[in-house]
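Listed next as structure tokens is one chain, alone, in the form predicted alone.
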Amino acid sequence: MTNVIEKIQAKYPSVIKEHIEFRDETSITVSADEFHDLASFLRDDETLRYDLLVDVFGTDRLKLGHESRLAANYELYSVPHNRFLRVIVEANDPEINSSSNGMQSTEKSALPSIPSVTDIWSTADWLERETYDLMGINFVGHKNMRRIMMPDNWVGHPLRKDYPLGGEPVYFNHDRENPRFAHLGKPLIVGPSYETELPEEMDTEGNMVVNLGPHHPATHGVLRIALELDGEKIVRAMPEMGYLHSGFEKTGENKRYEKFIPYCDRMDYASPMCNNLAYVMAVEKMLEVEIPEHVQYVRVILSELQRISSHMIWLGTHSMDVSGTTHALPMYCFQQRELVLDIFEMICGARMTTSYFSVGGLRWPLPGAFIDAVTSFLDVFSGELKDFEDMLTKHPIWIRRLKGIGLLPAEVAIDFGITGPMLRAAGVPLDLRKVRPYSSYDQFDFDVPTATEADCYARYLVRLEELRQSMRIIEQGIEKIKTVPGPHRTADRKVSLPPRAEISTSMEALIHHFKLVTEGYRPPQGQVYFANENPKGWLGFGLISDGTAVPHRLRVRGPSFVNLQATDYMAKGGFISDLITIIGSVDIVLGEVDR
């Protein structure tokens, strides 16, 4: 990274205030003042060529002694260039609000400031608006600059650190008098229904606007679509969410590293097994723990049965949301789905909430029947692919209702943040497994599907194939755990407790388990961000250490959210019909999507 930094230097002499290298991650601290025009420099120059920003969101500096409180974290890749960079913005911090905190003033012009990028990455439109919601930073030049979690009327942002846990506003008046819930509290103030805004540039007057939602079964989820018309033909498609605001950063900051492995399984809730691997290998990151092979076989493995299981729910889903040509299909998918979750069932007695990645390894050895199980599963699977290709590829009403449906062409794809199936269906070969391989993906032997049609179609088609690739990995993975049968933790000391036997006879093995137990690990300060290739695309996991056993800043970038942005683009010109194919192929789960 160093001829970046040499480049940027060049080019801006002054304009980094800070570089730091750690854990093999680069980061600068910029002013907000300087950092638009640096935006489009990395952007544009060929060298540099940063095209997609991967996230944004705030950071709350609160008692960590820097003299701008509120920062904005950029992570950027380079397509090209396959290199990650960490542009750390400090936000201009007015007077009007130096000692306001999370719960009070929200007007724009007394909130610290940053210029909006997107105009340079259309992705920060939606990750803008989310920071601006939940940490108080107003994007100048943001078109739409409003909440996009939260209801219009909250008060205050609650990712602050000086944000209360408890005792927010809330908007349940129901029973208030009721002696019975005298202990759960009383509501702050009383929240009338109101009408939610429409973004400015719809023509309510001109054209008819609709509801597509939010609990529309083709949403799978609560997702609210507002729809503008003319005729039949659709003018703007603006999806608006929150209605299942979880607040999972919030809470993953308030408790112990390991506490929040169980949170992980309930965003994609389609795919708890890559869930976790995502955040167990950012923590390891930021520890620096060696994992053993037989772990990193048998994660690869568990992963990509979790990306078959996940890809069952999107095909099974997906042709009963277009219908018309084969309703049989949706159990069949489950029926496969539900033989991987016996598989997760044998190993962690959990179906879905599985929580079976750990920081250093695996909870439990694998049981003895796990390669019989998997090898059987794979046997039946692979016929049962053949069968759903044969109901589906040449099928005419599932062709006439795909093809030349919700075209995002890769240029696109890539300015509006696009990761996953749906950037590789537009011909860019992108897959964080091949191009930056973690946990031993570099020794298995596989190919990355891509399409250029960019159509509903292609999606369909490369999951198809990423399901053929997935059995490809499996096979090899199983073949790998027979000739390195374990151990499956780490012995790395700071993240493993000692075994049983070692703790009966030395009292240091003892007071470590305590100490282990009780405090949890610490991580050194500093910030790593890690992203895996989920089944519906790159899953982020931000974290910043203070030297404690709780994150001070746990941050969560869902493929469902981003990928999402572009429904707009998609579906204009199209109709209803066509908009309910769309949302299928982006293949979406809301507990991603508003975490």
Contents of the next structure:
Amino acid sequence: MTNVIEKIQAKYPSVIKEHIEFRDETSITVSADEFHDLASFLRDDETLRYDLLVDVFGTDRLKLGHESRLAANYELYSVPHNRFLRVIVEANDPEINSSSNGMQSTEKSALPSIPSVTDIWSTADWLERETYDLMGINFVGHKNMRRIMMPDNWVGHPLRKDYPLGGEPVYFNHDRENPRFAHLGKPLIVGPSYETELPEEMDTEGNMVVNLGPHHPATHGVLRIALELDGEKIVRAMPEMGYLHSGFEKTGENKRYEKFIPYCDRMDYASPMCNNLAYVMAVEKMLEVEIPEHVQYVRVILSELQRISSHMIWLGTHSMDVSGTTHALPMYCFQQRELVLDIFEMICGARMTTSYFSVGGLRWPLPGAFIDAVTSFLDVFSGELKDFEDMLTKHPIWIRRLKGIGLLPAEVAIDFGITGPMLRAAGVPLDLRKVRPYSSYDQFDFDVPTATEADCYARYLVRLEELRQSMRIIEQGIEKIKTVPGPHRTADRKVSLPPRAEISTSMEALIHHFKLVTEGYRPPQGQVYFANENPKGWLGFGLISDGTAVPHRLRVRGPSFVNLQATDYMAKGGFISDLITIIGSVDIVLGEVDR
Amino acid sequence: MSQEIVQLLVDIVKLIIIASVIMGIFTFILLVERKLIGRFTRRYGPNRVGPFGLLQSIADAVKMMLKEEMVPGHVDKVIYVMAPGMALMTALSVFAVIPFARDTVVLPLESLIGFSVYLTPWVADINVGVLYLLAVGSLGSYGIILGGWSSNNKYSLLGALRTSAQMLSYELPLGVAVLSVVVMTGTLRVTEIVEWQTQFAGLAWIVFLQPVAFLIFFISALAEAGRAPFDLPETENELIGGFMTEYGALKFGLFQAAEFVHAMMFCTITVTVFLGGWNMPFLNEILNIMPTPIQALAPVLHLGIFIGKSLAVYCSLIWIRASVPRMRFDQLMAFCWKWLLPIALLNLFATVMGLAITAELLGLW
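Moving on from the form predicted alone, kindly provide the form predicted in complex with its partner chain as a structure.
Next comes the full complex, this chain leading.
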């Protein structure tokens, strides 16, 4: 990475305030004034080419002892050179001096500011809005600096460290005398209605504006899309979200590292295993733990099983979006997913919220019947997959509904930060399992399917081929765990609990057990970012440790959230039916969009 | 009482009976549809209410009726309430000209009232029956359009717009396809078209002679009835039910019923015009050599055959619904105007030419 730093220094000699190498990751700290020029240099220079903006997130460094309190982290990735770079931008002080209490700063000009990079990377649009909303950094030059997760009239910025955590009283009995419950048992009163906040450029007089959602069968959850329609043609489609915002990041910053694993299940609830994997890998990267081979293989097998189940949900709901609820395929797909969930239930007792991976290994050893169950599932599934293909791939109506719809060429996709099957359908063979193998993926033989058409049909074909590749990986993984049957946890006692038998004989084991259960582990001070290839795209976890057992900052980059941003680009000029097809082919899970 | 009045009363009673039987069959069809869709999607379908779930439709109907009749504040009340009834009424009235069997049953009541009462297996046998079928069948779209328009809801409006465009367009290939049949049989009277198909020992089904017309008719009928893959007025996953979005309780039930009855109606028309009506090949020939008491059962047999055929056609609709993706609206219109209508016209032209050449060769001019 030194040549990258040298390159930057050659062009801008004094821009880098601080340069840190930690866990093979490079971070540079720059000041807000110089950031915009540096950003366009980073993107455009041939030898740098940081064309994919993976993530933007703010950090509140109130207690970390930095000079400026708020900073934004830009996680950059270079597709041609396959390398990451983190740029930490220290926010400028606000023009109007306000108190440091985040609760009171409602005016944008009273917030610390950073120049917006939406003109350099389109994906920065929502990511900067999210940072503004939750961390209170004003991005100067952003065209639509509105709240994105919290309600528009929310006061304060919840991810700041001085923002109170909860504290509302919880009532357990309904006391009729209490004025709080005066409405109980009375007829419903008509509530006041509020003007919907629509973007200013929407033409509400000449065109028809329809709110698609938040309760709409095709939005896969509580997503609202403000549609501007000319007849049935879409002039503009503006997704609005936040109805399911649960503050996972804030929760994570108030829990010990290992306690956050169950929360990962609830973000992309269609692929909890992969979410767990990304999180535990991030923590393990921070702790530098050696993971036994057996664990790595099992993690790969389960992630790929999860990919199959997630793609089954996608195929089922996608065919339902295109064909209506009575089409037979959704049920077939969900039946296959059930089989995967049965395997999950067998290994960890839970079907959807598995939490099976723990930091340093697996929560329990695999049951003996696992290998047989997976093999018999693969037998069933390979036949079923053929049936699904026969039903759709060459169906003339299916082709007409998908071909040429939702075009997203490679350059635009990278500009929007799209990852996963959507990017591969545009012809970019970018798969983290291949380009930056994690958890022993480099020992597996599989292909990265791509297509060049970049439309919904190409995405459909790519995902189908991915299913086949996942089956290949699982088959190889099964062979591998037959030869490497254990152990299911790392031997590092600073991270993983000692076996029960050892506790009664070894004083040291007892101490380790006690320390782990009461205090947890304390990673060294530093910052890591780990992304894995989720079924929907890159799921990134950013962790900043201040040396305690609780993360100072926990950032989740949901692939659905970022991928959804291209909806307007893809849907423009199409019909309502096309929009429904496009939402289906983006494959979103609202739990992850809103987090 | 004069004979005319009695005959009129008989007709009215018959109307009521047919309408109620159709509604009864509708509940049964609904169950068949749900059961079959269930089986197609590897489920059981309804099986909780009554043996094999047989009472499910009745439970649904009771539920619909007992729900609160609500009229939203922003709708055009008169039309809003009228629309579902209109949709159902037009769908039901088509059955007036459908012949359910061949033979008119004569009730020998001369000793009692001085004249015999004739029980025809149809309500009316009008000489332009085919025109009546097409005209009244297409009136059904009015219920939908009015319902969608009066609901004062954007989704309903879009659904209603789609309906009007779709139904007007598909009316044309539908009519032209039937026209080929009319040219061939030389009559507009529905009973005579069925009678025509009893030629050659009942093998002269028009579907064999006019396969193209049959296909066009079938596809257009799917579109006219708003069935998958042409169920664009409804599109539960795009327009949240389209024209039905604002409806609830019994009015919603009526719309649902209208939709199913509409589909049933097109099934019976298909059977009548293309699939030999109440007849089966060699049926009459076999009946003729049977003893008289069995011959007297012919109307019942015919009715059974008619219902069986219609049900078979209906099951094919369900099959299509479970396995074919839905078309997009512009593709639907393009399909009609670019493919169906030209082919239908060509088919009509070919039929006329074929008939003329045959007549010329046989010297029938």
